[in-house]
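Only one chain is shown below, in structure tokens, and it's the form predicted on its own.
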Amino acid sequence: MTELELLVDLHRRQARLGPGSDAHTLLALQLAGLSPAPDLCVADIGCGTGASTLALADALHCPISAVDFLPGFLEELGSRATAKGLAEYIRPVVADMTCLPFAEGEFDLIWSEGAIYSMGFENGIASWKSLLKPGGVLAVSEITWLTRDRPKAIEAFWSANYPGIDTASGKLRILESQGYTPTGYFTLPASCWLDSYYRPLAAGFDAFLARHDNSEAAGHIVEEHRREQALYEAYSDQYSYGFYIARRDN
């Protein structure tokens, strides 16, 4: 199996593919100021297996275009939506977030939790802006520094893995420079990382390794995830996901 196939196999069984929670998805939705309405048009970009998609569908009762480039994740979302009685609201779209098959001004709300880093925060919000109606809402979570001064170890890790990491003030300036008006911001607490993501993921490592005959490639993936968790536990006061909510300027 390729590394990507191994990663999909590891993650598709998890409730969440990254830090977050239904409660914090709903908090961001509250800050977005949208009420349930069947004529709302919503896209969840980089939705993975759909934890945020399902929370939005349950809250808004409107069609949601659930976008991911991995069909296996969308298949898992479809199964979960059916089990929750929400399938009627979910429109799966297999697409790369850098080349989306949507019309200009199509959406009232564009959502993306923990995924915009794939194309970079500034590139993402600039690219997706045209898909929003004037006054439409963007809600994204993005890795964010919580302090100005950081230990060298964690600075080096994120500089290598995502040079676009910045403080909230830096991200808010980018939003404004790209024609958005920020309307809300908060950071995800440690429970969203440990209880919702890292610990459930770690609980599946042994089964994952067994499925792949304890291969070197599978072992490498597990060790990388363990290292990432250890770094978070050591430096959780230095960074988290920030949730940014903003309106497209008219």
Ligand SMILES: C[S@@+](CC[C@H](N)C(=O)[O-])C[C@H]1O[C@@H](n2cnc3c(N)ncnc32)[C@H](O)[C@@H]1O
Second form
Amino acid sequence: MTELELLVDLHRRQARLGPGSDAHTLLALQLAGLSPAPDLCVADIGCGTGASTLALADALHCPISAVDFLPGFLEELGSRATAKGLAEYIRPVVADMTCLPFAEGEFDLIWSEGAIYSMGFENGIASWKSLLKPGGVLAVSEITWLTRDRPKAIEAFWSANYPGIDTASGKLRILESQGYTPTGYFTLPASCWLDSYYRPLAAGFDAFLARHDNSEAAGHIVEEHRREQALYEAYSDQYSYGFYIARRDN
Ligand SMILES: C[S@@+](CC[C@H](N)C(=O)[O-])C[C@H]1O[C@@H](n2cnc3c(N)ncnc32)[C@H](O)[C@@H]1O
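Condition change, the form predicted on its own to the form predicted in complex with the named molecule:
So here's everything in the complex, that chain up top.
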């Protein structure tokens, strides 16, 4: 198995593949100011196994294009949607977020939780803008500094892993410079990291290792995730995900 296949096997059983919660998805939706309507057009980009997709489908009762480049996650989303009686709203789309198969001005709402880092925040919001109707809404969560001065260790970790990390004011400036008007912002609390993501993931480590005969590659992945959780627990006052809600200007 390749490393990517191992990562999919570890994560596909998880409801969330990154920090978040249904309550915070719904808070962002409230800040987006959209009311439920069957003719709304929504995309959830980098949806993974679809926690946010399903929360949006349940709240809005409209079709949602659920986009991910890993088909295994979309299959899992399909099963979860069926189990929740929401399958009629879900349109799975296997696609790379850098090259989306949608028409200009197609969407009232573009959603993306914990995924835009893959193409970078500024690139992502710039290239997805044309897919929104004028006045359409973007809601994305993105790793964000919570403090102005940080300990060197955590600064070095994020500079190496995602140099685009910035404070909320920096991200809001980028949104404005790319033709959006921010309408809401909040940060995710520690429960979104620990209760929704790290702890459920860690609960599956033993079974994951057993499925892969305790291979070196599987062990390495588990160690990496443990290190990442320890880092978060040590520095959770320095960074979190910020949730950015913004309206396309024209
Ligand atoms: C951290 S996970 C978040 C998943 C989901 N939004 C959630 O919060 O549970 C990032 C997701 O983005 C997807 N992804 C990463 N790069 C992508 C790309 N270039 N195109 C499409 N999907 C991508 C991954 O497959 C993964 O499902």
